[in-house]
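Just the one chain here, laid out as structure tokens, in the form predicted alone.
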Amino acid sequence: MSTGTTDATGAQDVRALESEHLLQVYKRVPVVLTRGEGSYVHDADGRRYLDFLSGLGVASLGHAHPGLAAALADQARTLVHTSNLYFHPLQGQVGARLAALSGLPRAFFCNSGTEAVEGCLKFARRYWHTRGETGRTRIVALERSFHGRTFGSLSATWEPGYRRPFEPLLPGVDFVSPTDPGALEGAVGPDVAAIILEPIQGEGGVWPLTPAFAEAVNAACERTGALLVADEIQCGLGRTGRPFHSATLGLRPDLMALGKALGAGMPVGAILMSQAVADAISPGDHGTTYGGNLLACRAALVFLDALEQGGLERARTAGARLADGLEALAKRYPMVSDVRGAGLMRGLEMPEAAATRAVELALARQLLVNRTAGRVVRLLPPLNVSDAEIDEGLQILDRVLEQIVTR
């Protein structure tokens, strides 16, 4: 019988097991991992890594945070799970804090970011036919853009790849080139019901949006009256520097999905909307069983914590040290040829071949990184790195790259 522990011997075991039992979707890297402390995870045969992926920018806070530790052992102790149906002491507080972070004022919990993006797709529609404008039901999303895998979200996700297999998804969503200004202005008319889009596109290649792409929704917003959804699932809650980066550019949501850091490893996500959206939305127009548990919120309390109190600054200074080391890796190696993102959100283009070797490369040498959009190595350290990791991490990236042009 199975105790819940984790078994750090027999990784071919594990990989067989997966192999006879679990659904084929994920393209594994052959590496049991079975513990981790801060930057590093451990895998089953005892080898170290340094984690500059943080499981796609979840483990926004690291590995068996102490506290985070201290306060879900508690909980559990406590209270895990009531439904919604009933109060709890907790989920009010998270929506406070959000609020105060991101001015908007309501919020509502979910499990993921993919389930973020389904819920402000949802009152986005909502919001317009509580208004009487029924017709008013298109989308407008940014090629480049991935915002999730359920229906609604991969119907705005513009990858083909992605898509065409589960077609035809929603109806009524339109892409637009992210460096067209011109073309958003065409495509934003008064049957749209939202704008959605990342403020920096994470899976599409880390491709932060220019500050004239960002007036462009502004205006197009303001001239039809569509909603603005920015998808912070990525790029929010401090992986930036900031709490939000759609307030760096200027842009001003209607609705926020969000998900990845604020659990620091639990699994939660949340819609952030204006009190507008919000009003038009009626009890039972949406809901979740899981959402919003105790164990989860207290998790994001605990991110929060930490982010409020010195994790903003830690990611700016840790932001920069990256972008600087980076940029002299680009420098040094011409075939680098672009840094792109900001503050602990990075990429590295260049050839795919290349990319692709060196994510190979860096495991072997034991830093964790990952492919994006082909020809991108992106790079998602925890927002608490240190500066000794950091430089760490640049070290075995350099000679990563040594190693592909000396090949």
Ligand SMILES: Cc1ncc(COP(=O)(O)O)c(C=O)c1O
Contents of the next structure:
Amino acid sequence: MSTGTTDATGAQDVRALESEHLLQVYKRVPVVLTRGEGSYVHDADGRRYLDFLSGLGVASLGHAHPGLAAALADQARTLVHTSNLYFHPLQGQVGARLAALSGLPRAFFCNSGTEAVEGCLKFARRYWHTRGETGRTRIVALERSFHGRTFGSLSATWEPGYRRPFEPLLPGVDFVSPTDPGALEGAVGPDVAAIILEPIQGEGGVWPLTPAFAEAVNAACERTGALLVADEIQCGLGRTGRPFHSATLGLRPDLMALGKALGAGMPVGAILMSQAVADAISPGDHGTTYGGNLLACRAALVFLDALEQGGLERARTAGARLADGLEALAKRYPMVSDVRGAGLMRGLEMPEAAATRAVELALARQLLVNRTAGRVVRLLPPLNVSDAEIDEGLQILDRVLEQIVTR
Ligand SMILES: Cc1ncc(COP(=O)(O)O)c(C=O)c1O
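Could you present the same protein in the form predicted in complex with the named molecule, rather than the form predicted alone shown above?
Below is the whole assembly, all chains and molecules, this chain first.
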């Protein structure tokens, strides 16, 4: 019986074992990653890759971060889990730090992004129920949105391919174009419980919402009292060089869903909320066994320390460098029709075949990026990526694009 070490089996064995025993829902890249250090990961065959995806925006401090490793080892030797039946010293600390960053004073901890979104939807409904408006259940979501794979989150996720096989989903979710402020105005009436949005749509193709759309959201919320749920799971917590992109856009969320970067690799999600929302929720309304356990909270504290001790500044500087480099690439290679995003969340749009090839060629040149929404090569490097690593990634992308055009 394996003890769970990562180097016991070769790449072929790992893939054969998975193909026999795992549900085949992931189209994995044929690489077996066994260890990492900073912005790099190593595969079972000894190749080293520059990781410009950081585990889909999760390994926010890079890999094998010494401070995180030490804190987790210390916590594992002290106390890992107690359930939410008892107090422990760390949840309140993480809640206080997140309140200071976001302006939303109360937190509920969970274990993933989709759970955070589920909680936001439940709390939005509970808010109106508590106020006696039990029929106020409609949700307005955006086209191109992605909020997760569980039923509530999936109901607010736009991509029909993800939704259809699982219908019927939650009733009363309407989708509005994120480029049409007028349509939002028309869609949000007094029966809408909440508007849910990603300030930068990630899976949908790295589309920041426009200031005009953000203004329309604020106006609709003010006019009707609808709650605003900001899904900051991918774009929040420093990824743009600011704590939250909703604030950059001038949005004023009542609820915020967090995940990914928060645990720096540990599965940690959180829902932040206003006092008015918190006041509408009673003991017993929601809960989870694992949420906010000591190991998860310890990871979040390490991450928040790093963010506050120069991390935001680093992400901002590195993000600007990345943006300049990508703009220069787009000028050199006209097949790149758009460069979008903010900070260290960037997408390069190009024809679908080119995007597919770019991801493959980047892998061959030992750079990890991925393709989203068909035509967009997405970059989500760790938030502490160095200037030299940014330059290395840009050089590889340059060679990749050159190879595609001269093929
Ligand atoms: C904006 C957004 N919301 C929700 C989710 C779902 O998070 P998780 O995969 O942790 O459930 C994701 C994941 O990619 C996301 O990008």
